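The data below hold one chain only, encoded as structure tokens and taken in the form predicted on its own.
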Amino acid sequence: MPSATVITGLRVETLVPLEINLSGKLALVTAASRGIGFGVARVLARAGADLVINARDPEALRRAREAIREETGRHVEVAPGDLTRREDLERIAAVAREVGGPHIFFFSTGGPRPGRFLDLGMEDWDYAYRLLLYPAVYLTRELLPAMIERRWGRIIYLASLAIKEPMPNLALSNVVRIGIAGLVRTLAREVGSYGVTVNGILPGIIHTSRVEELARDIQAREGVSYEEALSRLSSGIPAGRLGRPEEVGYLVAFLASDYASYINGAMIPVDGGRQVSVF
């Protein structure tokens, strides 16, 4: 605990150095072979954390591990698996426990099928639940007891701005991802007294391979250049550009640090100011 001094009648806590240092911490990051998950894993490792990283493609996961190891020198274990498969979730949790149990859990996943409500079948709704919500609940149940026993833990879920401002043609995300917000608020109340914080991140348009695919689709459909297609995706963002995966990682690293010990139950946008709703 920081010591306290008294200055002109005020009780002033001695502050820790203003540098995020996650040395001695282990983080589990899902969907970490590319995009936001990879960016978050890189930043956590640069801050000193060791990692367990997950993705469906074992080869892509191996490349991500080698890149992070080469850049940071941190220890990185891999836990390949499909987040929609119960048996894979069991293996991911087992790998995380074998290396000591993570102090930090960052949950990320790809998006479900786009489409309007009547375009989607019940199999699409079932898959969206198994992709966006079920693995978050399952892995949290597996990892939370050790955090409570340790009396320190950080759980951070990636959601979407769609839970605040439903987006056209994304009915599945608009509806199912709201469950993450309920999970954040519920857990924050239930486990905050054990030194475990639970927060969510609402990313805007982040420059990932998925966004590049969208830009190429615009390019093909509308006959514009790739650069123009990217520019259209960033229009309406006050920052004037797309976000970078590492910019989500910087917030994750802060939330995972002791500086954020009083931030609990928050849903925080990282969108360059794109969100226009007040709440």
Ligand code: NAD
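Superpose the two forms; the largest set of C-alphas matching within 1.5 Å is the rigid core. Positions refer to the first chain, counted from 1. What you are looking at is a predicted structure, and each value in this text was computed from that prediction instead of being measured. First, how it differs from the form predicted in complex with the ligand.
Core-aligned CA deviation for Ile237 between the two forms: less than 2 Å. The Cα shift for Glu227 between the two forms, taken after rigid core superposition, is 2 angstroms or larger.
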Given for the second form:
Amino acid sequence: MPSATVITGLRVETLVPLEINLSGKLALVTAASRGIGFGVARVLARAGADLVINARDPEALRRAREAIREETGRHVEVAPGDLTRREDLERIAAVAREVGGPHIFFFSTGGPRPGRFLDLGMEDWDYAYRLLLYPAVYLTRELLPAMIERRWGRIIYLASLAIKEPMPNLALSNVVRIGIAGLVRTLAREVGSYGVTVNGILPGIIHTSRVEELARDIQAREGVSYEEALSRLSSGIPAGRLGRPEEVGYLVAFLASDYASYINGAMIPVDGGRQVSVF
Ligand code: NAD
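Switch from the form predicted on its own, shown above, to the form predicted in complex with the ligand and output its structure.
After this comes the whole thing, all chains and molecules, with the earlier chain placed first.
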């Protein structure tokens, strides 16, 4: 491997090219048949990780597995299941344990129903908790002890920029996902001394079918064209475009690597500069 010697003051450092190498690591990625979860799974496999991927639809999940295997040659196991159902979560955790217990856990999930506060019933709030927070807690409880025992682990939860800057018409996401931030900080403090890091990612607007669904919702509510609805969603992004799922994946791969061993308890935006507030 090429190297260069650089003299900085009295210290001599040998610099080698940086490369994220996750070979020998197993990652569980939930909600991974498409969208952000799929993009993250692809990038982790490209970095050398083997995978267990989850989503509700077994057929879509198998297609995702074939695409990732073909591209990367990595081992990919499937664990179909609905993240809102406890019995399915038990099965997902069992599959992950059977193949060796994940070193890396990336949590994504489905999107909650769009709506303003008074559009939503209590059943929507119950379901949002079951979808956005409950499976993150359940799977973490199942997977964390092995990470602690191994003295190495990476937990990365997907939340949303909406927890810093509430988004119009997404009351459930704005409110319920804040629990993920509490989970990140709580766990980072409790397990950081065991070589386990716990971080969160706050996507802005990433071009997936979820964003297309949100655009259709704006179109129906506000009587504007689909193109106008999509351009409203992307307005105010300094990068001038929507993000790509893989751009979340690159951050996940970095957080999952040893380069990020001193980053713990962080909530990091991937938003093309969309966040307006300072903190
Ligand atoms: P997507 O619709 O493209 O993909 C969602 C994935 O989740 C699919 O694989 C689907 O099968 C799976 N899924 C849905 N419900 C599930 C369930 N109950 N159990 C198991 N799997 C389930 O969506 P996306 O854009 O990739 O969004 C992923 C998450 O990120 C969502 O919670 C979304 O609200 C959130 N988010 C997305 C954006 C964005 O801009 N795309 C921004 C912030 C937050």
